[in-house]
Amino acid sequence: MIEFYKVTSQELEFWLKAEGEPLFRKKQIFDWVYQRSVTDWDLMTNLSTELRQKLKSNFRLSTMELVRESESDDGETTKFLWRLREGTYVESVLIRSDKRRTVCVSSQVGCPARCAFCASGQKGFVRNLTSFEIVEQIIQINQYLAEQGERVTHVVYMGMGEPLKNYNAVVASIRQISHEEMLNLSQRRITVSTVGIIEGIRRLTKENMQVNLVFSLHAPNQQVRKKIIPYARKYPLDEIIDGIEEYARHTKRNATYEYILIEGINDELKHADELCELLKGKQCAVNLIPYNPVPGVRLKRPKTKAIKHFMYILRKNRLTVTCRYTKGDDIAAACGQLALQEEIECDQKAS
């Protein structure tokens, strides 16, 4: 059986000239799994009755199951559980702001980077999601949005996991993501976000795509940076960001730079300054976060006064800054706070 997600264009015209089935099959496939976010064979009604049984034999469409899903106070924020199909979980997150709705979609299951600020990698890296389950994340949350009349507008790689660690499976889902054929999502709306692994970023500059890339930056020099993100021990700060602006000017997309503001670690004045200085004269933007608390870790969120003064130093050097407003922090899906509580609670109902 195989993952119909995971099959191209042509595979699928091969596999329909291969069955006598006329090619025009092939784009009442693709509309009725990719527009119409339909997940089961048998509602496929313009297909023939043995077109249906011959893929339904031979593709498999779902993958992963819908455990639960959590609405925030404020309806902006949705928060999916999905259960795997050898009983791991992983999360995504759809936000709506005004006409967007974006998706926060998972590229693995736990996060080998384990930032000291984050709680997706508490329990350590698990496994690589497949590019096939990175789409279904898509397909499934379109699936929810039709029934309001809706789909989604807007993709970032920013939920459990480090992309650029599962670089094939998320380079191959971006492209079916943006296929005509399929998703036909514009790259300039699919955003990558990465805690600096320079071989990741260094490819997926050749890769002659549109994707916004985002840095977790989180300091504004290397010390303070392995404070708080392992992988800044292997990676040096100077040349992730030589490889950012090479990103940059190669794409013609202006990069982003994370920076979650923790007390008493980055959110100083100094700490503003020198991010002022490193920053300087670079093609991109400034993301400020106020960190998300997550249990069981001992950092804090700076104070409102410090947050407006940081951002203030930011704006006077002529930097382009925002600062994210926090969205679904009530039901742990803001930035940082993807970390599977629900999974705890799964298993222990099913014991």
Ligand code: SAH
Contents of the next structure:
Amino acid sequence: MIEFYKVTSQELEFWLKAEGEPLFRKKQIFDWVYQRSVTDWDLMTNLSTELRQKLKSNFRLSTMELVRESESDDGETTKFLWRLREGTYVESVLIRSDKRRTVCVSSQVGCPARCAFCASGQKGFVRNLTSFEIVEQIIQINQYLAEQGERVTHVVYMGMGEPLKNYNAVVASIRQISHEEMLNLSQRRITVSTVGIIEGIRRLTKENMQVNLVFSLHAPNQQVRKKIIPYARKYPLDEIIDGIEEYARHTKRNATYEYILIEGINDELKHADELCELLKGKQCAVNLIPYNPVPGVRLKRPKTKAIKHFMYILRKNRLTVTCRYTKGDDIAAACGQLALQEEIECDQKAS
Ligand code: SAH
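What does the same protein look like in the form predicted together with the ligand, given that the last one was the form predicted alone?
Every component of the complex follows; first up is the chain already shown.
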């Protein structure tokens, strides 16, 4: 059995030809799968019974099962927990804001980065997701949204995992998501967030894609960064920033630097000043994320006054700054709160 979401347009053409089927079938099949989000071959009524049978015995359409769907109190965020074939779990988050329907996808089960402030890496790394498992998160959420006459409009690789440590599958999934015969979402509406895997950033620069790249900076210097991000020891900050700048130049997209604010670690005046110095003259935006609490982690979110002051200093220095107000933290769907299933169950028992 081949996973259908992996099959390229050309491969499907070859297959249809080999089966003696006319080529217009490709459009019909892609339409059912990617536009109408149908995950059962039997429901594709404009295909002949014979073709449906052949598709059924050759291609698998769905590989993960929805275990739980939780909605935040304000109704703006929905978290989906999926069980994968071998019984592990990943999560995706749907964020509604105005007309945007953004899906935050996971790219790995667990995470090798093990950042001090993040739930995803607490139990370590389990495995890479395949490209079709990434694409399927979007298809299934499209299926869910279709009931309200809506569709996913944006995709961010900010769920569980480090996307550039699963490079091939992530790039393959971006191609499927943006392919005009498939999910047909503009690459400009797709964002990849990375902890700073230099070789991955360089490779991505050469792909000639138009996706937004976000760098999880989180510290104004290498020394503070090393305290909270283990990968900082392997990848020096100045080299990562060079890579990010090169990506921005090459793709003509603005770079975005994410900066999580943690009390007493990186939220002081001197850190704000140093950050301004680091980013001076760069075509970029800074996205501040006040730390979201993670069970078992003894870190604190700064007081609102300190957050506002930090933002003020950055703005005074003419940096473009946004602050990502927490979405979905009542269902543990905010940044950094996605964890492996065992942890979620432990949390629920404890509360
Ligand atoms: N591995 C990728 C994607 C991670 S999640 C990366 O490192 O960029 C997306 C963002 O949420 C990252 O910037 C991540 O550092 C941040 N994040 C992780 N834990 C967080 C927490 N507890 N509070 C706020 N932001 C967090």
